[in-house]
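There is one chain below, alone, in structure tokens, taken in the form predicted on its own.
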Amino acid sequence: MNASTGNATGNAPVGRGEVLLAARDLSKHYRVRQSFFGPASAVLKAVDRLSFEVYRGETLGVVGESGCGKSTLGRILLRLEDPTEGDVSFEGEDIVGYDRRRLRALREEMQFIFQDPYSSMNPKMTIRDIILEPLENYRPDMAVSERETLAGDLLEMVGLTRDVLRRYPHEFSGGQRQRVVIARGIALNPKFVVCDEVVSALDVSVQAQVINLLADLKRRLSLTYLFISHDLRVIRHVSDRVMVLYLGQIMEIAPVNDLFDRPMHPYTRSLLGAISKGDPRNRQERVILRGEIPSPLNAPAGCPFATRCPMADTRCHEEQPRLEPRDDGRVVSCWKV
């Protein structure tokens, strides 16, 4: 994989098209114990206040440190998890109330492709039915001919032979597991794919291929993506548009050349300033960061990276900034830009 070549989405970078999922104000909030024999006291902002779209058809990355709230977008999206508060719409209609009888319905249209593909599938069943699982749920209609053809044709446009149907999950590697589980996510042919760290357990050479993969099945079933991961030269390889998240909060979200030839957000510099060193390519000047990451427990108040940011003063201090669009497609948060 060489990210200096640009995405491997196979598309120009979407721009502003139709909106296949937005969110308003998204939050998720934990109530958390501060001692063991205490009262849950304190609360965790894992998601604080976001509001983004993805437009049908493009891969919006995700990146950001560990801890900052990626996963936890990802598994609210798809409601796995239900917002504290705000609202997320798909195709133009509002999910959030969905009762289950909807959110089934909603399966169909939207899937999780997980970090762990070995913990993400039943070690006890044979990867014919690991794939046939969600056919036998959703399409209990169709012909068991039908279902187990479909199922070595998904197998081989994931890169895998018919003649595995029969194996288990153990007897493959950890690239060959991941390809089965993606062959699973799009059995139902879904138009809105969370990819999860999916390559970060994997080998480079082996990651290469999966993401090929990925783009590969993109651009044949007309996919959309969220793609999260913490690495940077991933998300560049991938991604037409990127959101920065620090602390359960949006920093920068522009179009990926733009954030990796521009950055504007002073965390976005620092993020790429730890990749580019040494790379004469890369002519970024470094942001170099003071202190730790505060707890999500006890958020600054003001900009959440204020507390590390160089160019922080008072008002970063006392104030959030607003995330204000611009007219390149990128929309910051910060007052100092």
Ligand SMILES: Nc1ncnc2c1ncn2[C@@H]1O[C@H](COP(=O)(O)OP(=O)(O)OP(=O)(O)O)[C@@H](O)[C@H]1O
Second form
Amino acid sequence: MNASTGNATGNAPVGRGEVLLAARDLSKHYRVRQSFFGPASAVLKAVDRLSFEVYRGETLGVVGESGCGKSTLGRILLRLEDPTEGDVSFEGEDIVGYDRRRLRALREEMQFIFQDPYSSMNPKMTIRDIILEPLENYRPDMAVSERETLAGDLLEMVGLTRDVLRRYPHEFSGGQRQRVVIARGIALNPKFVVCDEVVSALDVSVQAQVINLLADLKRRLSLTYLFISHDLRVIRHVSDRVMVLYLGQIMEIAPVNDLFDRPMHPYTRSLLGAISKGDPRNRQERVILRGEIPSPLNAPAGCPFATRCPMADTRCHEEQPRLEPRDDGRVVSCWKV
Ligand SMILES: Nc1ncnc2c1ncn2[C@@H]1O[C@H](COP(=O)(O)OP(=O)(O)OP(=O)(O)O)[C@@H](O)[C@H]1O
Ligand SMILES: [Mg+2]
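Structure of the form predicted together with the named molecule, please, following the form predicted on its own?
Complete assembly follows, chain above in first position.
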């Protein structure tokens, strides 16, 4: 697979296109209670000064270890939570300042598809009611018969049959439940969808089917995805570009093939080292991760990765590297590359 042929979630060209969504210095800091002996509270920087664009029609993969801020980023981009600081623009409009009425309208355009389909479904609701829940809120005037038809159409779009409308979530497999959640996610015909670990809980063979479904829907409905996963293989398969997060900050953004063939940031190289053991081209570049991931409560002063980076010097520990956009469309936050 190469850049010109696109990838598993569609055929968007890799490179700069029309900006659908842009984040500027976006942060989400939580005030959390410290341990019994520590200070009463501390600030946890879950997402810290992120700036990036999402181009219309692309799949931007977001990868990083557990706790690096992926889900928080998804939530604040969609205004499910308010950012502490920073701007988000969607189709050129600043959405951070939106009031309740405009936010409600925005919810139709942007959807979040969750990680664990079972816990995001009410077990007492039928599949029909689950899929139609967003429509009850947003299309109260729609006739019952019209709704029924739409629910059936949505089920067929996600590869299920209409006759399951009256059944309950527990009657389905994990893959089928994920399809139901996807049907609900597209019910209002959104433009931008955040997929948060949508295949992580599924068997590999089922993962492939759900990824193919998402690709198919993306083409048919002209969707743009922010695709969050901690799984590098999935990220490589679905993304046009990839954003690598570490402790709430962007380490690197690159077109998918560039990132996997020529990772630049030492953190990206160490992450990829974990999957490239068999590939001699990557082996020599492999960076072995030392030490523990620091707590986001005590984020290091300089580069967040400096405490584990084999290339770090005094400057890296003291001064935050800038995200430098390069001519080839890549962005890297490192003093050493
Ligand atoms: N409501 C909250 N209050 C306090 N801290 C929070 C809250 N939500 C998230 N965090 C913290 O913010 C950091 C980022 O969490 P987040 O869930 O975004 O990470 P993630 O990358 O999605 O992780 P995972 O891969 O495990 O899903 C973590 O340290 C988490 O404990
Ligand atoms: Mg998460």
